[in-house]
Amino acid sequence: MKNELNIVLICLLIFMVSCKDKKNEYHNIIDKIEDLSKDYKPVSLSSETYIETLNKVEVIENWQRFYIPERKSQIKSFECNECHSKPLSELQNEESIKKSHWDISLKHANLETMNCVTCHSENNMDKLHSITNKPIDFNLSHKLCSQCHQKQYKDWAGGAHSKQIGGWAPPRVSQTCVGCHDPHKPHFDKRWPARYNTQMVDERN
């Protein structure tokens, strides 16, 4: 009986010592978090001030709601039908018409796979079109790219494959495919580093 009483007293003593009796001493990590956060006032982070002057379009892609830059106002010769009033074959033979972008060479895929009318509609040059011939607005050109580039599209919709405009705080504004890639030549050329590493050159010689 005496031994049992001693065990109870020892347990009681351990319990009392383990209780918070001094500042910054806690039973467990949950008690510590709750105590230290009771006076916490969260800081509201937002990119609104950085993007308020940006022309943007709200999109919902893969259940993600975010913004993208509005594109049509950035295209110098939009609307296209201001010049494309006749079939292209006729326009190309007229000497008086300014040849604004007929020198574009398509380096996106080989000519057996795609040409200009794969993406641009001959019937309505103010729209792009899908592989099923559905019109796609120039502001939503990512819908065109996503038909072939599904992996990159899913990463982009999730916020991984794109430049964020204004910062990482919400609301999110993501650069679109054509904001970084030339749609006619999307592959990036190899480039030398901005700073030439002379030490590495010396080590190679």
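Alright, leaving the form predicted alone aside, put up the form predicted together with heme C.
Partners and other molecules have been left off, which leaves just the chain.
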């Protein structure tokens, strides 16, 4: 029994000595990495410097914390209540030759599902509202879309189905739904490629 123990100890000693020779300076790759990275100064990757001048809002969506661009300052006719100081019915009764929002026509869901006041609040135009009539700030209009488009919303909150503004490293600034989709006409039309092959069309004719 004692002899066996001695043999084991000698083997162990040979093994430890053999590790110290030039060729195998390290026991294993982890030791090597730890030793060689002793003086390594890590570079911190951050988009902070690229996004600090962006006008943005912080959100927590689907347990993800990130930023989206501020919207209200981008909306031409905001604040709405500068004109919408009376109920809609009274405004609409005023005789006017041209509709105030002639440039907006709804091509979203069909008209039984949706009209202007599905999203806009008759009694306070400065706010959007949910299906259950909870006010939604114009800066947080994704909360409106998420009610009916959960799949795209969850992808968006995770950083897919969107575009990162500023940089790839955290903190993340994601484009918001209405930054790409017009809420009144959200579907994109089919388009020709930027370089249309006119030669091919000539040959076919």
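In this text, the rigid core denotes the largest set of C-alpha atoms whose superposition between the two forms falls within 1.5 Å. Worth saying up front: this structure is predicted, and the values here are computed from it rather than measured. Numbering follows the first chain given and starts at 1.
**Asked** Taking the rigid core as reference, does residue 125 move its C-alpha 2 Å or further between these two forms?
**Response** After core superposition, the C-alpha of residue 125 moves less than 2 Å between these two forms.
**C-alpha of residue 86 moved at least 2 Å between these two forms on rigid core** = Yes.
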